[in-house]
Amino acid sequence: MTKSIGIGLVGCGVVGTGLLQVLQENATAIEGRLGVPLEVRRIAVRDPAAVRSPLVPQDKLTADPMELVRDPDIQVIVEVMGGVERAYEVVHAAILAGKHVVTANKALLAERGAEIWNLAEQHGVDVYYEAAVAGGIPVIRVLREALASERVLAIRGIVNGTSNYILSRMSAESMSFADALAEAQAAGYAEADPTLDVGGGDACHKIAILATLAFGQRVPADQIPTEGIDRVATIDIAFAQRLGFVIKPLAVARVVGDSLDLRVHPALVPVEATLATVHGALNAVAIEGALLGPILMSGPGAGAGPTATSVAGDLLDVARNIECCAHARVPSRGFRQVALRDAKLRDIGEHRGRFYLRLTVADRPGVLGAITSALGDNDVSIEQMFQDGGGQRSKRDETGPVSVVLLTHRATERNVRAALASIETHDAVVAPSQLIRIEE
Ligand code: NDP
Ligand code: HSE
């Protein structure tokens, strides 16, 4: 009988079913590269009786992931069920049972990664996670292996496909937020809880993972300033276009002195910038190295095929390690545990850059003067400013409300927020103001 490597698949939704397709369609190439076949022996799902793709072997289904963990013929557990608590229990039990783990679960790694990696190190097993960041783009391997000798200075990118898809559809097709989100869900891009996508939490988990790999620092995801695209209004997309910008969901990790500038937020990007051309569910990750200079990787950031390709690549790596008895050759986080430091995160108030501001005010004398004075008092200088009534007002309704849109020169975020707070005390302000950072 041909020796094979036994896989236990925990979760068989978008990514799990995609993995079965990759393993089936590319079986010859995989065996040729590996020397032995990979065999999925059991599959755990929530509801084994549910109707599934013909790719899913019904006789291998169970509702209990621990059956896979206990199975002596399974050497690698692939966790693609999502969520944190139950996924942690399964991965924890798998490592204790001496099984290697491949996961696509960025929430799990950002929240419980330290425990998982320490346990894996103690038990001499591999935990691979290429699919957890940027879907089909092999950014984990690049940071962990190709750039192992380099000092990474900055990472900037679009790492949430759902958010980029929604903003792209809203901007190119004038589609509503809700319709664009429904399309992203139907295409299999969104998380089971899509507020993780549109609220920025998913990108926050991903940038925390990348920052640890890049800078060798433990990064508490819950301390990263995070804003989602759910705060971007259709009107902001239109004003940004008028000013020569595109709004993109950005994640940034940068070394600034002895601290890290980590943030996740929508940003105005100049229309001619490379990131502005990354549309739909595509992701892009730009890495700047001290001696390397800048590199850019882009590709599909979500969806069955790209994500499953990354999971399958990890499986091959783990299987090669099994064949060569070379586990943990490359540390999971790129750095040995002893070399990791605790990150000092920069306060977002220290952020310095240009800002897009939109104020909704009654159109009456003195209002613009009050706005410009408040900005001036806080050392914020105006680069452009216009007033727009949206063409909606009748002659009888001449006092408002209107949008006042401003681009500032470079300023400190603390000062811009102080100016906004002062402006909002004015009785002409009729709705909360909008602030979106401009990323050059
Ligand atoms: P799905 O919701 O499509 O699939 C989840 C699967 O897990 C389902 O088969 C479900 O069973 C099973 N499952 C859920 N809870 C349990 C449980 N308690 N016990 C057993 N099985 C369970 O998710 P995705 O495939 O989209 O995502 C899976 C993981 O991959 C997530 O961590 C996600 O963040 C990550 N990921 C997803 C990407 C994507 O593009 N979709 C891209 C990159 C990463 P049942 O089928 O019966 O409901
Ligand atoms: N929901 C995630 C996204 C999946 O849209 O980017 C890929 O991690």
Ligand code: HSE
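Positions refer to the first chain, counted from 1. Basically, rigid core = biggest C-alpha set you can superpose within 1.5 Å across the two forms. A quick note: this is a predicted structure, and the numbers were derived from the prediction, not measured. First, how it differs from the form predicted alone.
- Once the cores line up, the CA of S176 ends up 2 angstroms or more apart between the two forms.
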Given for the second form:
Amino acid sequence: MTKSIGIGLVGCGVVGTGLLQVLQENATAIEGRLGVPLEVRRIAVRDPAAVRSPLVPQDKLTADPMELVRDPDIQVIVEVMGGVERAYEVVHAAILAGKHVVTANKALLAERGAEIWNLAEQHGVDVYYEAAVAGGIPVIRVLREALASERVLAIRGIVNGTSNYILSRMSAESMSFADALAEAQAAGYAEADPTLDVGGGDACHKIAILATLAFGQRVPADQIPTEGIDRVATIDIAFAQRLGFVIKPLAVARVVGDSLDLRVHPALVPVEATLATVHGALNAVAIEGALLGPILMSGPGAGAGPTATSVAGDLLDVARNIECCAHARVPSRGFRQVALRDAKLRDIGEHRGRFYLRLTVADRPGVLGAITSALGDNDVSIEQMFQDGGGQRSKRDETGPVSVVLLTHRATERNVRAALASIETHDAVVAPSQLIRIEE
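Switching from the form predicted in complex with L-homoserine: structure of the form predicted alone?
Lone chain follows.
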């Protein structure tokens, strides 16, 4: 048995400092569970001279992460620096040096995960990444271990807390997207540049990782249809509530025949659905198994505490493997390389479901007839339809724009979009149409 297990920490921002706190405050419990202490021996940061928390030992800082890779007293590299290319260089070098890796970097795994996992298998080291998806929710461990014998049929989740917070505030306070985003930034839930969150990129990276674990297929994140919440307007929130729905930022991965249906987008969710009750910055992941049926996990998806706790949990797993002289007690991605195949992704046009449509048109005779005709010509039938002036017209302007809102019966997305393209050629349409999928 080793005297201690040496850790090299690459990155010491919010998550890295949180990890140091977890390891210091819970050192006795951790050693009790492992039978050996964990010791952070070196920390790589951009600027070792910067003022930092008292939790950070200044004498262990370096600006060169490769010093940690070369250090023979370090067995595990923890990568929490973020980004892709530089992080990949560090992780790649660590694996070649025979060191195990723990990372919280979802972008790295979504874009370069296949290379990292293959290299780890070849060199007999572990790569663990619980904190990369949904912060403190142990969804990686559940898919990789607890459900290893189950056939997963579908995953639906709210995996970006920033987007969920913004839509929750828009719903609760009738706020505009811009105002809700500003509030999220002031509260620390959104970055100064929120594009990755509100544009859906963050959730796309996460669902790519979850799909690989659940289905044992190589999933290219750049091929997943992705839409952000930045196109959702306050009027859509109000109409959704009127119709018995809540708009949520969803990431979906499900098996459809011999292909995978993968998508990221805002969706109307029935108010009675469990995901509709997940508010604020919380995350939630619903998993449907062939035999198990549905399960739901919910909790904080970001922040120093939840993320650092997940990183520490991975460290304990790696440490147990080291102490047992065992590599890959459970394969890092749930499947051995030989069992993986390239995913066949279903075209988003083949998606079949119900849709919420909002059209902004001039209020004049014949417009509703043109709308219904275009839908009918494309095999899209209407479940509900109503016209609402939305307070936009004055008594003097009786032909001003109105909102025509409708819910469709189940139809293919290709047909619905073809109908909208036809409708938008009408000279009565005064603004781009809105389409939001209904997820049930």
